[in-house]
Every structure is written in C-alpha cells, then in structure tokens.
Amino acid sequence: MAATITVMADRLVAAVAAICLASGSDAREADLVARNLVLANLSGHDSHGVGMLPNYIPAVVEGRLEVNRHVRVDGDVGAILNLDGGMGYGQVIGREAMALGIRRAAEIGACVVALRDSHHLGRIGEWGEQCAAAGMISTHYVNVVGRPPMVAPHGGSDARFLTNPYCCAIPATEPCGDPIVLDMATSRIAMGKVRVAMNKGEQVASGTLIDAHGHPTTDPRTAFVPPTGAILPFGEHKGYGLAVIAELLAGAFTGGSTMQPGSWARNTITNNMLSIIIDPARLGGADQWRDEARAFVDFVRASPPAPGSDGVMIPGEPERRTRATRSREGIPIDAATWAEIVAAGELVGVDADRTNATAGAPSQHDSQGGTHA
C-alpha cells in the first residue's frame, strides 16, 4: 500500500456507505453515516472521520451497535425532552435528536435535550451546525463511557475519564454567512488524533501524553499498548474542570451513566449529550444581535497577525478552509487506516477489491508511493 492515499469525497462516501449497507444498515442510515464521517475528514478532523469505521463495523457484528435504530422520546415536559438513543448509530440519533430540539425551541423559545445511550455521536460540531443552520444558538456537553478511561485529571497520574467534548454554535450573522462553531475535546487532543498519529508512525506534541508511570511522553502507542498511560486535559485545571462538568451534565443528568470502575466492560462507545437550544429571536437582543455579533467579529479579526501567524480566525473557520481545500484536492488517508477500513468491509462481505475500486484507491498489489484517487 501507498504511505498515503488521496480519495475524492464522493467516492469515499460511496465506499463507506457500501460497507454500512453490507453490515445491515438501510440506505438512509448508510448514507447518513458515510456523509457524517467524510464531512469530518473534509473538515480536517480525521480523528472523527472514516477511520472510525473499523470501530463501528465490529460493534455492529457483535451486537454492541444497533443498526436502523431511531431516537425514542422517553419524556416530554415542554422545554425539556428526555431521549434514548438505543445504542443506535450516533449519526442518525444525533440528527434526529437535534431536529426534535430545534422544532421545540422554535415553538416555545428554548429546549433542553437530554440524550442518553447513543453510540458514537461523531463530530459534535455537526450537531451545532445543524442547530445554527436552523437559526438556533446551541451548546452541547458530551461524555463518553463504555471504553476504558484515557484522560487523566489535572494533578493525577492515570486515566479517569475520556475526551468529553464541548460544543457551542452561533447562527450566521448574514443570510449567506457562516456560523461560529466552537467544537473541542476537553483533553489536550482528541483520542482519535492520537490513533491517527500512531497509524502514521508520528509522535504527538510534548505536553500531550503521560506514560503508565505518570511521566511525559510523545509516543502515541502509550495510549493504546499496555501498560497504557493517559492523555492530559487541555489548559491544565481549566480543561479538567470543563471535562468534569461535561461528565456530570451529560452522563448523570441525562439518565445515562458516568465513568465508574468497570463501566467499560461493554467495550463499546456510548455517548450521552445534554444540549441547550435557544431561539435568539426570543432573547433580549432579538432586534440587534446580528449587528452586534458582526461588529464584534470584525473587531477581533482586525487584530494584526502575530509573527509567523496567518492572522485571526473565528471558531469554525479553520474547518471551512480545510473543507474547501479537501473538496478540491481530495482527502488524505494513511495506509494503516485504509487497511483497517478495507478489513472492516471484508468482515461483512465487501471484498478489498470492491472497496478499493469504489473509492478509487490503489489495491494492495499496486506500486508504492503516494496515490491520488
């Protein structure tokens, strides 16, 4: 295999969807999963992209991820919706949950959506973008259980929770403008980014990981190969504090679960998410918030670039720039990750030649070197 292959987005969607179809998903679900994963890659978040498929497909085969599930409303008390994901694909469950919350916020001004027991919700920014596209402000707290902890608390020397994302999205200030979307793990980097570095044979930045003895390391294998170490929280006590809040709001208050000893025995990815969705037209700044937000963003952008910097970018802008580039030039995928995707397809009867042909990727017997598909 080539060290890196480059695949155009539409062909990658088709390849991923074919594997999901073969594993039992209906056409709608296969398309939603594929497009969600590929959009993550297009946005530069390879950690949440098609490299997740080798986690998903074995989970489907072993019954840890339920295909063709839809979100279930367990409680409806006006401004609060209690939802259950039934361990279905988060790409479906998350979209349906946000659609319910958006509809309710449009009716009464705001909605708190408590979603429990979804399989991996993917890039949480997509749910913020869904709300923003509907003209809604949203904020999302997520916890992750079902897998061994991989993030250390500030001041600790071993892992006690996972990457617990936080997202906030603000609608565009102009009809054809772009939303402001902050989407981040509360760990120094996302767990998937450590996996990507390991597959590429690269080191991670210093200050990112500790080994099994609590000592700093840059070797990404530390997070996956026993005896395992841990990822550090971002911003020391600040990221740690936000991770604790996300764990409690998403895990405890949704009726889901928090990280506890042995809670990872299921060996699957379970996400719980508390989302707050607000119609800005009902707030005090309803008549002028767009002008105020636009003026503030313009003021921030006007800061002179720091030495060696390309200048100030607003949250969400790096993803949009990367989408434009990768939509035009293709999505790079390292050979190890692509081999894992091909193997996931073979697990459900999609042979390697078919996956490679659908994606336009080189087969294993092709010559070495970078390849563009």
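Heads up, when I say rigid core I mean the largest set of C-alphas that superpose within 1.5 Å between the two forms. Because the structure is predicted, anything quoted here is derived from the model rather than measured. Numbering follows the first chain given and starts at 1. First, how it differs from the form predicted in complex with nicotinamide-adenine-dinucleotide (NAD).
- Superposition on the rigid core between these two forms places the CA atom of P220 2 Å or more away from its counterpart.
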The other form holds:
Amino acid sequence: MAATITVMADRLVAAVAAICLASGSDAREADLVARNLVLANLSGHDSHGVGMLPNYIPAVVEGRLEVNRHVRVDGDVGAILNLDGGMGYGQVIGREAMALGIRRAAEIGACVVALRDSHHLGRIGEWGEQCAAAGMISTHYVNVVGRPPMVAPHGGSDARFLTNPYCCAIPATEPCGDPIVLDMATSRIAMGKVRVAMNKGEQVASGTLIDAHGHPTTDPRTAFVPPTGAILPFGEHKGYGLAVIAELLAGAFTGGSTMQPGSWARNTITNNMLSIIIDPARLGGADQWRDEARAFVDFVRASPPAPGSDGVMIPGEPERRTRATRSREGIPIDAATWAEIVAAGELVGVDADRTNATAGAPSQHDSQGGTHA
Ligand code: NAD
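Swap state to the form predicted in complex with nicotinamide-adenine-dinucleotide (NAD) from the form predicted alone:
Once more the chain from above appears, this time first in line as the rest of the complex follows.
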C-alpha cells in the first residue's frame, strides 16, 4: 500500500459522513462530525482529524458514544448555563453549547457555559472560532477523562492526567478578517503526535517525555508500551499549572469528573469544558479595541525574523496557512490511518471499495506507491 494517500477535503467529508450515517447518526450529525474532523486535518492537526473516526465508530457500536444526542440544559441562571452532553458526539454537543452561550452573551454581555460529559470535543479551536465568527471573545478550559493518564505533573515521575487543552479566541478586527486563536494542549506534545512518531520509528524532541522511572527519554514507545512513562507539560511549572486549572474548572465545577484512580475505567474519551464568552461591545474598550488590537498585532509582526526563523506569526495563523495549502492540494493521510478508517466503515457495513471510491482514494489492490489526489 502507498505510504501516504492524498484526499481532497470535500471527498473526505463525504466518505466520513457515509460511515457515520451507517453507524446510526442522522444526516446533520454525520455532516457535522465529518466537517469537524476534516477541518482539523485542513488546519494541520491530523491528531484530531479523520484519524479519530476509528476511535469513534467502535465507541458507537459498544455504546460508549451516543448518536443523535443534543445538549441538555440542566441549569439556566442569568449569565450561567449548566449543560450536559449526555456522551453525545462532541462535534454536535460543542456546537450547540456554543450557540446557546453566544445567544446569552449577546443578550446580557457575557455567558459562562459549564458543559459536562461530552464525548471527544475534537479541536477546541473550532469552538473558539465559532464564538469569534459571532463577534465574541471566548476562553475555553477543557479536561479529559476516561482514558489512562499520560501527562506527568511538574516535579512528578508518572502520569496523573491527560492533555487538557486551553483555547482563547479574539474576533477579527475587520469584517471577513482573521480571528486570533490560541488553541493548545497543555502537554508538551499532543498524544496523537507521540503516536505518529512511534509509528514512523522516529524519536521525539528531548524534554518531551520521561520513562517509567521518571528519567528523560526521546523514545515515543515509552508513552504506549508498558512499563509506560509520561508526556511532560509544556513550559514546566507554568504549563502544569494551567493543566491543573483546566482540570478543575472543566472537570470539577461543571459537575463532570476529574482524573482519579479508576476514572478511566470507562475506556472512552470524555471531555468537560468551561467556556467564558464575552461580547466585546459591552466592554470599556468597545469603541477602540479593533484599532488598538490591529496596531498591536502590526507592531508584533514587525519584529525582524530571528536567525533561521520565517518570522513572526500570530496564534491561529499556522492553521490558516495549512488550510489554504491543503484545501488546494488535498489532505495527506498515512496508509495505516486510512486502513483504520476503512476498517471502521466495514464495522458498520460500509465496504472498503465504497469508502475508497467516495474519498477518491486508491483501493488496496491498485495502490502500489506514490500519492493520489
Ligand atoms: P500546536 O502546538 O500545534 O499549536 C498551539 C497554538 O500555537 C495554536 O493556536 C497555533 O496557532 C499556535 N502556534 C503554533 N505555532 C506558532 C507560531 N510559530 N507562531 C505563533 N503561533 C503559533 O497545538 P497542540 O498543542 O499540538 O494542540 C493540537 C490540537 O489538539 C488543538 O486543536 C487542541 O484543541 C487539540 N486537543 C484536543 C484535546 C481534547 O481532548 N479534545 C486534547 C488536547 C489537544
């Protein structure tokens, strides 16, 4: 089989949506899941793209992920919405939760959305981008439970939590302009990226991993092969501190759960998220924030490139650049990931030839090398 195939985004959406439909999702849900995953690939975050489907479909089949669930409002008190995701698809639950929060923030100026028990919310930047597109500032704190811990606390020697992402998005300063979106795991590297390095037989950068005895290592197998080590937080005590804050804001205060012995026994991916959505029109800087923000960004961008660097980018820019390239040239998918996606389809009755044909991917018997668009 070819080392990598290249698939155009619209065909990939169609192939993923067909598998979701076959597994019981209605047409809207299948479309939202497929578009969300493909947008993650387009944005360069393959760890949160269509490669997640082989996790999702078995979870649906085994009842760990509920299809066609909608967000449930458990509490509605002024600026605070308490929501339950019912272990539905995060691609639906996240979108509905943000829509409710945006509406409330538009009415009264701000909204805290406390969302518990969603299945995987995917790329958290998508929720920041949804808020920014509606003209809202937002911050999002997320924790992850239901899987064994993989990230060590600063100063510790084994894993105690997962990759707890944080996102903050600022709306564009001009109509049709670009928002600023900081969207990141609090671990030094995303789990999916460690797995990719392991599958390719590559080492990871030093300072990323520790082995089962707490010693530094660059071998990605330590994260998956017993006796397992751990990923380190980014920025030493600072990233660790942010991970703790995300765990508690998202896991404890939403009514969800935090990582503790046994909380991963469900062996699924549960995300809890605390979002704060603010209407900038109600803030003191309403009249001039766009000019102020534009001037600041221009000033920062004007820093001369450091030796060996391509120059300054603004958070969210790497994703937009990759989107432009991959929208034009297609999305590369490694053969192992594509085989898993095809197998996920077969699990719910979509045969391999149909998935390959829908995606415009070469079938196993005609793919002897190279790429395919
Ligand atoms: P990353 O390290 O690739 O990027 C982090 C942020 O830094 C992005 O906002 C990006 O725009 C910005 N950035 C990157 N390079 C830059 C540069 N040179 N100049 C300026 N800004 C730059 O992201 P990550 O930490 O690997 O996270 C990947 C994705 O994984 C995110 O979308 C995150 O939400 C997602 N995630 C989800 C979960 C979950 O449980 N749902 C858990 C962890 C991570």
